[in-house]
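So this first bit is one chain, no partners, the form predicted alone, shown in structure tokens.
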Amino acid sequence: MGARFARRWRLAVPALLGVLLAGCATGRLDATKPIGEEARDIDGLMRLSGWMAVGVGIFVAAAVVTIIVKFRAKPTDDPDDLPPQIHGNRKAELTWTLIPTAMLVFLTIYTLGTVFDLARASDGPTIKVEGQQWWWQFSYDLDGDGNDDIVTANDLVIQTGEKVNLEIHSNDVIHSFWIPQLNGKKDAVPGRVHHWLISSDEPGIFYGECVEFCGLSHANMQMRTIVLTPDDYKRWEQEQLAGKEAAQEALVEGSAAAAGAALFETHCISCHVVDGVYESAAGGNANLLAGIAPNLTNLMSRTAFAGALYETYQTGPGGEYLRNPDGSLKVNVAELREWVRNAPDMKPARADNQQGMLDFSEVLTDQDLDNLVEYLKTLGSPPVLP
């Protein structure tokens, strides 16, 4: 018995340590460090209910220990004697009924206030959020005319000190939008529009992901919110609009980028849009179940691609961006090229079912891939970073 118990204990200790260490890991998603006002409201509610639960737990544990110690059997007790039989105790019953009831009523009122605050719209700008397998699109109507002046993928860009209204949609199945440091979760449901708020008083990059199982690459459906100061945000807007105009400029004849543009026109425009140049797939006409593929007009202004699974620019071990000798950011050419070559190998998809990008490994030569990447590098300026 002793040896068996020792073996079980030796197995149990590493397992318990593993569970504890897993609970300490946060990675880039960390709901315990709220930045946005809405996230702080949720965090305050969770901490309040948590401390109330701790208080109840301590009280119950203390009562159990007291009863065990005070009423334990003594050596002098006659085992045949029964303790006094008491039927009910009005004071005790009222105590353990009214106190939890009062706590629950208080918590309910506090929760309802928080829920209504989170559901309230602001007078800030509105951004359209669209989820599809397996990436997010964000559309900005800057002048309120109903047209999308800026369309980006995976990078949601906002400015500090401004409450932003989100209109969350889905173009295929149910998804769920979550940037934990800025707000809680909100589902994206086909045929419905869900309203949500995000805000941040601090510039930075805050990471999120889809939290409703939505198919093969659900775990790879990530996004990030880039929060800029008002001046930087204005510069970002101007560069996005300038990128739309630059995309329409003629490429140098005979250049690798021009050759890549011809390949793009042959293989890519049935799904992807470049504003003012390749628009046959605009308006939900992409050859996909969702009807939409990432708009590539300002591709190089984004920090990530492929559902924010891969960095657009090279980063060091600490997450810092690497730069060329002239100070420009180093493009992540290797993974961008491989993504164009064989996307399903880098991110699970069902391209045969119009869910995800096709495999071009048997279609494009090495020179074709180099030319396509050169063309993609002309789409947009480097990102504005916080």
The other form holds:
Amino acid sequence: MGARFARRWRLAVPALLGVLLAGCATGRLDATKPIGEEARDIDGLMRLSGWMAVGVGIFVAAAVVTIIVKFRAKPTDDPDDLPPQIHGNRKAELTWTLIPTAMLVFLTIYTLGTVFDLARASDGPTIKVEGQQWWWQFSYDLDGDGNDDIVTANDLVIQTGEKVNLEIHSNDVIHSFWIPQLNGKKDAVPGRVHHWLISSDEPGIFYGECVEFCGLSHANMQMRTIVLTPDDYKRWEQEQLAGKEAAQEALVEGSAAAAGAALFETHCISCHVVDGVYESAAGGNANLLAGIAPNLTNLMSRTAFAGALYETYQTGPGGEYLRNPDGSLKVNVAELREWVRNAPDMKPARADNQQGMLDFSEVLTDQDLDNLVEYLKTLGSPPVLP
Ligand code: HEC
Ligand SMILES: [Cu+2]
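For the form predicted together with heme C instead of the form predicted alone, what are the coordinates?
Below is the whole assembly, all chains and molecules, this chain first.
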């Protein structure tokens, strides 16, 4: 019994440790591999203070063991014979006050330096980030005229070698924006604008999540940062603008997409905007608490939908994109269609409380759903991948 118990513990301890350590790097969210300068600053500070704490810990543990061993009672000791009693020792007291003070002052200065560095604005572009239950919107004012030229969701697209200023807002409750590999966390607070820098040395897809509990689907409020090379980024920008023009072109009469557009006009435009075509939801009068729903102008250019919970395009077991024989990406029609049919079933929401998309399962027929998906597929070109 005892031996078996011990053996179990020998397995349980590493298993528990594994579970604990997994919190530092769970698959796609990894705070231990910084890719941008801001994330590296934070990582450097964390490592420095971590190693200092390890040093202090080892020193204290060694001192305790030494004292226990060196001054332990011997069998020959007379229990009534006390060692000389002293009061105060200036040298010892100064040592154990000054060394920790110096260490803490050093860490404070280093920490404040990092905090101020991270708070500094850059001369790079500004992107507006808006959190709302339960997805993130990103808006780009390219020409600085005060109007957003690109409005997208889930995928925050930036380019390498540029420090981007994020202006973080919330349209309802407190959220928190965190792309672990690119910077620390920044809260999105209603009525406030929080400034935050983000940058990446390498192209890639970096994952993030809302990290302030914000209600029912908090765990499903994810986002991605797609980092492109400057050339790819320019292409992305052009395709986003072209997507707005394309959305305004007439659909082939009698096509499934045209039938879908008619349904979209009946059921969807009370919440969703398609730039230049269905603007009626603009201006915060959407039938929602937060006042906005994802702008669908370039829906197909995003790698993910519904708070980055679902892939827009089909992926294989290793996360790689599956392709049609002609090389194009395979649209994830099944989940997109299911989303339009019954969104609250795929992502918990409170449609009765104007939070999240409605359940259309009693409203739309199979044919309607097919047509709507055909229409959605016309919105924007495929994503520019890093
Ligand atoms: C009551 C407002 C409302 C109506 C009506 C509505 N939606 Fe939505 N829709 C939303 C909200 C809110 C989201 C974001 C949900 C989330 O991510 O949690 C959303 C998300 C989506 C998305 C995913 C977009 C993305 O980039 O994440 C698609 C596609 C979509 N809706 C299509 C439709 C279609 C098609 C209709 C009409 C049949 C429709 N919606 C009607 C509010 C609405
Ligand atoms: Cu949130």
